[in-house]
Amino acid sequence: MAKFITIMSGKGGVGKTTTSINLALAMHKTGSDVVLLEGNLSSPNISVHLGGTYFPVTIHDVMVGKHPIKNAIYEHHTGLRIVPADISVEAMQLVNFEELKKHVHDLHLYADYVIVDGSPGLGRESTHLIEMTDELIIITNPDPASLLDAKRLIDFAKRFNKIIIGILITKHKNKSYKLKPEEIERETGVRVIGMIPECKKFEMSLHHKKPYIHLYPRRKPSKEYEKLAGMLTGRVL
C-alpha cells in the first residue's frame, strides 16, 4: 500500500511546488517506487516546472472517466514518475473531487509513495486534498505572514485527525529579523523537520525547467532535501 503525503502551504509563493517536485526526486533516488501526484488542480504547475505543458492523458481525463490513473503516469527524463494535470482553463470545469478519490487510490498499485503536490490556503481543494491524504507536510518561509497563514493551515489540518508529519522551512536565512526553528515551533506546536537554504539558484532550475537537486546535486539545499528524503524512507542516498 503506498503512503500519501501531500505538500502544503497556507499561502502561494513559499516554495510548496519547488518542495514537491525535489522531495519526490530525493525520494526517487533512495530506491523508493514515487510518483508525483499534481493535487493543485485549479492552478497546476508540476508540468511547467518540468518543461512539459501538455501530456495525452492527465488527472483530468482520469477524473471524467475517460483512462485509468495508469495512463496518466509519465516518466521524467530524471526518473521520476509525475501524474500532471491539464493547465488549460476548460478543464477546471472537469474537477470532480469524489471521482479523483476514487481513482487516486490505483496508484497503490504503482507506488511505495505518492507524492500530492497540494493546493495553497484552506479553499475547497485543501479540504478535499486533506482527507484523501495519509499525512502532510506544511511548508512556511521564516516571516510573520507566512508563519500565520501557516499556523491557520495547521489548525485548520488537526480538524481532520492526520498526521502531520512536521513543518520545512524553505527559504531559509540566517538573519536576526527572521523567524528562528524554535518560534516556529512553539507558535505552531509542530516540529521543524528541516530548512531549506535560500538560493538564486532555484530560479535558474524554474528558467531550466529541471529540478533543483538534478542541477545542483552538491549544494546546500539538495542536501537537505536528501536529508528529508532518507527520514521519510529509511533509506540513505
Ligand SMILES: Nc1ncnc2c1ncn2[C@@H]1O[C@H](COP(=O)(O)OP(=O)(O)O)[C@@H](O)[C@H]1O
The other form holds:
Amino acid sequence: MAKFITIMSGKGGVGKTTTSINLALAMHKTGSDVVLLEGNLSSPNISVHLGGTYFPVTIHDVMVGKHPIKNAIYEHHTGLRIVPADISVEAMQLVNFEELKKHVHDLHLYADYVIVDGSPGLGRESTHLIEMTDELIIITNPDPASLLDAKRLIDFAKRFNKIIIGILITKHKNKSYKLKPEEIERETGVRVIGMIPECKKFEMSLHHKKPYIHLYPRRKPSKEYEKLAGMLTGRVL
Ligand SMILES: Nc1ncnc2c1ncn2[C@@H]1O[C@H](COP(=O)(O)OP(=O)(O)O)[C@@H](O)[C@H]1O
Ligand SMILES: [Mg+2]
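Okay, that is the form predicted alone; can I get the form predicted in complex with this ligand now?
Now the full complex is given, and it begins with the chain already shown.
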C-alpha cells in the first residue's frame, strides 16, 4: 500500500510546490518508489516548476474516467515520476473530488509513496485533500502571518484524525526578527521536522524549470531536503 503524504500550508506562497518536488526527488534518489501528484487543482503548478505545460493525459482525464491513472504518470528527466494536472481554466469545471479519491488509490499499484502537492488554506479543496491523505506535512515560513495560518490548518486537520508528521519551516533565516523553531513548536504543539534555509538560487531553479536539488545538490537546502527524505523513507543516500 502506498503512503499518501500531502504537503499543505495555511498561507499561500510559502514553498509547498518547491518542497513537494524537491522532497519527492530526494526520496526517489534514496531508491524509494515515489510518485508526485498534483493536488492543487485550482492552481496547479508542478508543471510550471518542472517545465512542460502540456501533457496528453492528466489527472483531470483520470477524474472523468477517460483514462486509468497509469496513463497520467510521466517520468521527468531527473527520474522523478509525476502526475500532472490540466492547467486550463475549463479543466477546473471538471474537478470532482469524489471521483478523484476513487482513482488516485490506484497509485497504490505504482508507488510506495505518493507525495501530494496540496493547496493553501482551509477551503473545500484542502478538506478533500486532507480526507484523501494518510499523513500531512505542514509548511510555514518563520513569520507570524504564516504561523497563524499554519496553526489554523493544524487545528482543522486534527478534526480528521490524520497523522501530522510535522512542520517544515521553509525560507528559514537566522535573524532576530524571524520565529525560532522552538517558538513555532510551542505555538502549534507540533514538532518541527526540518528547516530549509532561504536561498536566492530557488529563483534560478524556477527560471530553469529544474528542481533545486538537481541543480545545487551540495547546497544546504538540498542537504536538508535529503535529510527529511531519509527520515521519511528510513533510507539515506
Ligand atoms: N527555501 C527557499 N528560499 C527562497 N525562496 C524559496 C524557498 N522555497 C521556496 N521559495 C520560493 O518561494 C516562491 C513560492 O514557492 P512555491 O513552492 O511556489 O510556494 P507554494 O506552492 O506554497 O505557493 C517561489 O518563488 C519559490 O522559488
Ligand atoms: Mg504551489
